[in-house]
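Presented as structure tokens, the chain that follows is alone, the form predicted on its own.
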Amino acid sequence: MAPRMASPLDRLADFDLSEQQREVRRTVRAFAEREILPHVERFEREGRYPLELIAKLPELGLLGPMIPEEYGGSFSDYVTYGIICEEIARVDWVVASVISVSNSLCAGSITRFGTEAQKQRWLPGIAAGDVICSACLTEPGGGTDLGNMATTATKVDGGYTLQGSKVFISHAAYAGLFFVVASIDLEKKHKGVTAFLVDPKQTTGITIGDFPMRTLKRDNLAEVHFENAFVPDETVLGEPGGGFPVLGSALDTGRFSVASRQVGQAQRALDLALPYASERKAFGQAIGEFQLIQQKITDMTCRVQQARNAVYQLGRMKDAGIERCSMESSMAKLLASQAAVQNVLDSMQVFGGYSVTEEYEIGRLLLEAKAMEFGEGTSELHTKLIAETMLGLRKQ
């Protein structure tokens, strides 16, 4: 018999999960609250990248949930992977990002499109925590429009030379693997896009610069410059000029993990508001007894569950073997990102002026949630993708 859930919301979150998936949630939540949460505020103030926290992930198999066991991973289903991302992001977006980038963008792409040599070269190290991954996708003038990237890959004897810049690059300064996309022919637009697996420590011509942020300072986001950086032929992932399907598949899974993480953010905002609304007194009673505060609690509860349902539906589609779920990925990302931002705003209203003091973490969550409403495609992009798919203007 499954143990009694701690709250009504736990029942909402877990009603259709297997007992194994429930156990994963309990285990990961306990780990995150014990090993990660106590350090997040301090690391953010110090702008300190959480290397020592990341080092604790492999013991529970948290760096390889999408990596096959024969390569050292702890391969699980997509829904379980989403639960892991959700529960880690509920306490820290940056550590959750390490899991997401490693699995959704890098290891997942290598598993689907890589050669056996590439799998042997990279997957065991990622699963063991020896290789931190970084996805070099976004460009200064490109943003969401990845089909019009300006970074080029020029063919030379034995490989290619990369030229261009990428921005908003997480984990770059600590990465042992760059997942890079560049064009071998700018005139061909998306048909020129090529994916590369680059070892930044063994490649000359790569410069990693600071990219100062008002939020997520502990992530040490970077600007990465490629100046005649030579990469061998064997670094091409898939086929030259065939990188757009690789990228599309990676983003499909990436949006699933990002949406899962945003559900975690939305959940955290509610988790913080509930005890405060019960304890904080005004006009002789707990503020949670006032109808307008109760309305916010209700809205937050419904909002996070709506987003979670969309994410779980997407995970089940992927577990059923549907390779591309582009519209559903957009739906999950759109709903989850909006839920995270609005839940934080509502939670801040519950906290009132205290929400912007250093004593409470809720104020920090606002910029983090809003920043990730842009990541993995803006809300405007996903709105367009959903509508065009429904209208028959775009294929899945």
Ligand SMILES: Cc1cc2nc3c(=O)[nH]c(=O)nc-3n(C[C@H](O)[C@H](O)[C@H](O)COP(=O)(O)OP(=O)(O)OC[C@H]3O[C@@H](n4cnc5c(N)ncnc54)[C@H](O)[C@@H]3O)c2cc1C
The other form holds:
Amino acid sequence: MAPRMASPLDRLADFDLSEQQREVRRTVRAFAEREILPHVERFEREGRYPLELIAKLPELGLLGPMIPEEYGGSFSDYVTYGIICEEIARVDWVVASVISVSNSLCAGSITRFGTEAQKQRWLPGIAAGDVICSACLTEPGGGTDLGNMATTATKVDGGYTLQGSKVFISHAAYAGLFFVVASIDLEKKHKGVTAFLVDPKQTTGITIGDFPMRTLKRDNLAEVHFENAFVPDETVLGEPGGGFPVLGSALDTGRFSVASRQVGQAQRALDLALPYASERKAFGQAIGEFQLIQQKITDMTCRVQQARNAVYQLGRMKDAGIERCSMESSMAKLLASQAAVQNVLDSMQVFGGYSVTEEYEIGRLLLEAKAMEFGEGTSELHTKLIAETMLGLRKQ
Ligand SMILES: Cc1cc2nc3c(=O)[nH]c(=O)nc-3n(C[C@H](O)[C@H](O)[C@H](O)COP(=O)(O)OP(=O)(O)OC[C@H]3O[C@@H](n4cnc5c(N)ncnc54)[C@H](O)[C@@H]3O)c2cc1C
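Same protein, different condition: the form predicted on its own was shown, now please give the form predicted in complex with the named molecule.
What follows is the whole complex; the chain from before opens it.
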């Protein structure tokens, strides 16, 4: 049996992984702390998209963990993919977002629903880091109720014209592939939804506008406008009008990777609090010796582990071949959202006033953790989906 790792933190994250998965965790953690973490604050201050950091990912195969080897990827299993997302997000939400948008939403959908030509066209470039992906789903009228989208795809000779706007689109200005959902018939609601693989650089009628954010300025979130943008027939992913199952499957995997990233954030909040609680003194002793601070450490530890267990359990279900695990995806996303936000709040309390100074990282994590609670389904949506499934009002 492989030796257990020594520290309690390592044991929590590591208990029943295979030796290969442990090695991935060790390698990715060391890479993230060495190559990414020292630069994150600077990129955020400068509001600069971290292209240089993203460029370091392909060397370790980190841009293709959901892409089969035959298309240049490094796919091994879902749990390993979750570990990669967790460890990169533990140091940077945005770099991890590139991995998860590219793999869960885009490459995963192409692998499952794409034609051979679509796989050949996109997958090797994504894995190699030549193509950054954006998912164009959310609209100004609302992101939760995706079946009610207003962006249209009108059939014309040889393809479709896209008309409408998307907001909150991460990576948009740097993307070489847009995964777009639009309706070919608004009256049919979700049965009109169609998925497209759009090359924004080769398509006229697409404009990318600023979407000013109070946080995550380095994420390059943008508005994307389609004005009679012509896309050929071969850009349809799956069937015309068959985009809702494509989207559902993409979001299912997306929720797994976002939840993994939130576990990374929750872990980071705890990791930052531990040395501070041991070193900071009040009333002549380390604050970590006060029971009220110990309570926070215990709560943070239990929360992150509960979320991690839910996320790895979901990964194992996917590895066992259960492709759609919607309720478990919702549970993982909900628990991981709660763990990330509450752990950051508790960790900030440990830091006291210093949590909101530029000297410490923890304050930056607050809005980032909250922002992640909205992506890939809000907590309210997941609460609703879990209850509806349990009550038999919705199919798995
Ligand atoms: C940092 C960040 C990055 C993002 N990146 C992307 C991206 O790359 N691509 C993309 O397409 N989108 C992206 N999004 C958008 C995100 O997916 C949406 O914000 C999310 O889907 C919620 O949509 P909304 O903000 O329009 O809220 P709304 O849908 O307007 O919801 C507002 C509130 O009402 C609640 N609500 C809605 N319906 C119900 C209900 N039935 N019952 C109870 N409560 C309900 C919601 O939970 C929420 O609290 C990103 C968002 C953020 C913050």
